[in-house]
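Given next, in structure tokens, is a single chain: the form predicted alone.
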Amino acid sequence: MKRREVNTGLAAAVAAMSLPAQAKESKAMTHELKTGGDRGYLRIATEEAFATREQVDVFLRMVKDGTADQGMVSLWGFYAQSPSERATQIMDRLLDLGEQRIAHMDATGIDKAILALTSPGVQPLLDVEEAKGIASRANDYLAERCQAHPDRFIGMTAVAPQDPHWSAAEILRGAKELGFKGVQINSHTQGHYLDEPQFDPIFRALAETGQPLYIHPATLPDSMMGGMIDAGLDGAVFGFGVETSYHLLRLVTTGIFDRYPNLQIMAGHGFEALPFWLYRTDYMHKAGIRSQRYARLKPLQHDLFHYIRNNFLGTTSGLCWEPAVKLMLDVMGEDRVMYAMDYPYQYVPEEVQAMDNLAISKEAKKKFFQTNAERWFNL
């Protein structure tokens, strides 16, 4: 595929998917996106969606059957099933590991894609043994198809929770056998979260590996959902952030960084807002501990402040707006902020540049593009 052709197809794409005022302006600054650093730095994206086929035609059966919850019913019966354009352009490109993926990196200027099993993976099967094998299956060919691009395509391994100790031992295969970097779970399990002690095999397999925890969002349980979807906000528009956050705090508040102070978990868009919320949410947090209200929560070896500039790494994922961005950085320092794309679901050319045009030095802006990416996936 032609470079121009790509362009092209993504006119009526990017059109309607405008960028917020304050980005627009900086479109007088617009410039021609190659790949190879021509702007000082390679462009790395690290929450970059793939599927198999597999995968979803096991989500359009549990839609059918009735086993999916409402919020995957929600989602996946929206993009398996419709004739629209965004539905059905978002499905070709996630099922694509190959020439068109390459394609519109390069014509993103996008030098390389960290890639992940689509949300949410395989955590809803109710079958353990199928949802063990969609995703062994899942890490081979993603292993293959990394092997076919080594310098463009960087594999996360796919894990089923519902059977931690298969996770665990899956996640040391990614690692040493199938050259994977890192670790995605698409949030909750079935209304389980990672926190519960049954998942601590794989937190032992994330400190043998060293490997990071990129903690992606998934559609909220039917505990959580209330009116959400009735209102058009339960998928990534509000909900996969409201869900998310709740799970990264669920995490620290219970102190999974004193058990494995080496760890590192990455969240996208924003970082799930926590930076923003981050002065409340520890005042509030050491206020509860004060109280003794929650005997859930014990005191920590440090404050909330101290786990987000030491354990936790965001990425822009969707979120590709410097007012955001600049206080990503502000509140979790530098060296933990990564970009992302969050291809296919949110491709829009003008985002990078605006990303190229942030208002930082160029050392910071090295590190977003690259080198944090390289360190921490240890590339």
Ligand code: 1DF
Second form
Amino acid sequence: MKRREVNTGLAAAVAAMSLPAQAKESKAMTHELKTGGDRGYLRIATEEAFATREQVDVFLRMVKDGTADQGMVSLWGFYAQSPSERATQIMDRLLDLGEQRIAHMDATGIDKAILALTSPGVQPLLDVEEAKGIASRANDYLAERCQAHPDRFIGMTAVAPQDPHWSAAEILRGAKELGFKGVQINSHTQGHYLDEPQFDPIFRALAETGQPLYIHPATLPDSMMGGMIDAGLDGAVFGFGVETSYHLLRLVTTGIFDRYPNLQIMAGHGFEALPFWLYRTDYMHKAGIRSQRYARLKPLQHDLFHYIRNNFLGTTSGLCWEPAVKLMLDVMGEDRVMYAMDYPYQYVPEEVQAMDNLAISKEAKKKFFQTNAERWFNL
Ligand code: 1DF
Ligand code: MN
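Got the form predicted alone; any chance of the form predicted in complex with the named molecule too?
Expanding to the full complex; the earlier chain stays at the top.
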């Protein structure tokens, strides 16, 4: 109703616009959002964030004492200190794993949320003991909240890759004792990438548990920052996706899936734009291999199309936009694309309606919202 009123001033202009614009407008008003499967599927949101107070306090301490890098100052200096409505509302929502979050899930028809400690987890912390303490207490807290709402909340394990052996043990504890269904790592850890050999215990633990790894964006390392902050592009607006897609691709080119052929890696934001790039990336990757341009790079067992359709899973977090989702479905296949909201960073009810209205088959939509998540997170 509110939308209709707001739009009356625009009505003539909209009427004069193309039919698709009109259809889009009326579609968004077609239905209420309810939980419980009234449209033939449950909605499972797969990239949903929470924070703990002690995590945010350490971020703020690092911002103030000068040990935070530029990306952390830009991101957490903002969320933890800005009086803006966006920052204060997001802080409030991140810290809630109770009634407010459930009410927001009810209001947008989200049946289940797959929750992870917000980015960058504990990965920028310089004191490894402190990092491990905060991660394990966050895991205990999340497990307790999931037990309090077993039909609504599902957890992913937070780790501290600064200590790969400890992280491997925490992955096993998450899977075997806490009931978690996956592991989230927020891209690089202080400029280190997961293809480096010291992280192998993490991949062995993933193989042992059979759990998926969600690679979530993080603040840019100083080495990649360049002029991003000057242009206002370092965060979720752009920089996150650039750095995370780089991470995903270097795992491929350095052969992680040839070493761990059953490994499943998830990423959000339209799989960080990689479906769009895939054809060219694959072509140029092959050209580089054939000409032996890079000493380190050995031929892979498969082309990039194989890995994206066998080892990667994409979610829509923050990119609930039909052209992008259709491209993901085309490139990754309808078994490998899942819905995510990215609460609380992008809490937009109209986006849920837009995804309900995707012009894809009934079967594909149920996979997208429900059964792919059930399958890949082993719910
Ligand atoms: C933002 C976006 C921050 C996402 C996030 O974690 C995050 C943001 C600190 O908007 O600043 O997870 N996101 O996934 O798009
Ligand atoms: Mn996110």
